[in-house]
Amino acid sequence: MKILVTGFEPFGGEKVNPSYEAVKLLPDRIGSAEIIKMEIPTVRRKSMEVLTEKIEEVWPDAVISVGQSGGADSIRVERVAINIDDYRIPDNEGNQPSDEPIYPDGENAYFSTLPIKRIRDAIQAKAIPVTVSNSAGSFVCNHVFYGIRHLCETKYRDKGIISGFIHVPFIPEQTKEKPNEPSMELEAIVAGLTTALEVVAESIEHRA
C-alpha cells in the first residue's frame, strides 16, 4: 500500500509552510502502508503537472493534499473542491486568475473520497483542534484539490485511487509578528496528519 501525502512550497511572503514542514515530519512507513512526501510548487498548473508525474510514478491507493489555512484555529479536513481559480493574491509566479475554470470539460466540484468524518473524529479523540470544512477556497489549494479528484474521476477512473485535502494552521513562528492570528504547535500537525494517515491506511485495507 502507497500513500502519497503532499505539501506547498511557502507563499504570500511567509519564510515556511507548515503543510510541508509538517509532511516532512511524518513516518516513513504506518502499519503495511508505505508513505510517500513531496513538496510541491505553489503556482497553478505546475502543481498539478508535477503531482500528475508523480502519481503516474508510484500509483499510490491515496493521496492526501496538506495546505496552509492562515487564520485558521484548527485542523480543517476538506469536504469538497470547487471548479474555479479566483486567486486573491498572485501565487509563487506571478498567476492572478479571476472566476477561471480548472478544468473547462470538468464538474461544478467534486467531493473528497476520504473517509473525512472518522478522520475528524479520530484526530478529535488526541484532544487535537480538527473541524471538517465545506470550503477549500479558490487558490491553489483548491486547484490541486480539485485536480486530483478530476483525474482519479477521469483519467485514472480504474486506478482506484482516494484523494482529499486537509488544511492546517499557521505554526508559532509564523504569527511572532501577527498576534492576533491563531497557531498550532507543529508536533500537533503531525500528530493530527498521522492519524488521518492511519485512518485512511485502515479504510485501504478493509476495502481489500
Ligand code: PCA
Contents of the next structure:
Amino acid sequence: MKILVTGFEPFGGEKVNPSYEAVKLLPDRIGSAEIIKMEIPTVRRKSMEVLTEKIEEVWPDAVISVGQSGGADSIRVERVAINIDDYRIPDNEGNQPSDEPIYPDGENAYFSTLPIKRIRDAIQAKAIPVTVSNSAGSFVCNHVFYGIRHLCETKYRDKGIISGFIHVPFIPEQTKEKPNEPSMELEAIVAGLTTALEVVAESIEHRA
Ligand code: PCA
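Could I have the structure of this protein in the form predicted in complex with pyroglutamic acid (PCA), to go alongside the form predicted on its own above?
What follows is the whole complex; the chain from before opens it.
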C-alpha cells in the first residue's frame, strides 16, 4: 500500500510552510503503508502538473495534501473542494485569478473521500486540537484539493484512489512577530498527521 502525502512550499512572505515541515518528519512506513512525501509549488496549475506526474509514477492508494492555514488554531480536516480559483493574494508566480473555474468541465464541488470524521476522532483522542472544516478557501490549497478529487472522479476513476486535504496552523516560529495569531507545535502537527495516516491506512486495508 502506498500513501502519497504532499506539503506546500512557503508563500505569502513566510520563510517556512508548516505543511511541508511536518510532512518531511512523517515516518516512512505506517502499518502496511509506504509513505511517499513530496513538496509541491504554491502555484496555480503547476502544483497540479507536478502532483499528476508523481501520481502517475507511483500510483498510490491514497493522496493526502496538507497546507498551511494561517490563523487556524486547530488541524482542519477538510470536507469539500470547490471549482473556483479566487486568490486573495498572488501565488508564488504572480497568478491571481478572480472567480475563475479550476476545470470548466468539472463539478461545482467534490467531497473528500477520506474518512474525515474518523480522522478527526482519532486526532482528538490524542488531545490534539482538530476540527472538520467546511471550506478549504479558494487559493492554491483548494485548487490542489479540487484538482486531485477531479482526477480521481475522471481520468483515474478505475484506480480507486482516495484523496483529501488537511490544513495545519502556523508553527510558533512563524508567529513570533504576530502576537495575536495562534500556532501549534510542529511535533503536535506531525503527531496529528501521523494519526490521520494511520486511520487512512487502516481504512484502505479494510476495503481490500
Ligand atoms: N496554504 C495555502 C496554499 C498553500 C498553503 O500551504 C492555502 O490555504 O490555499
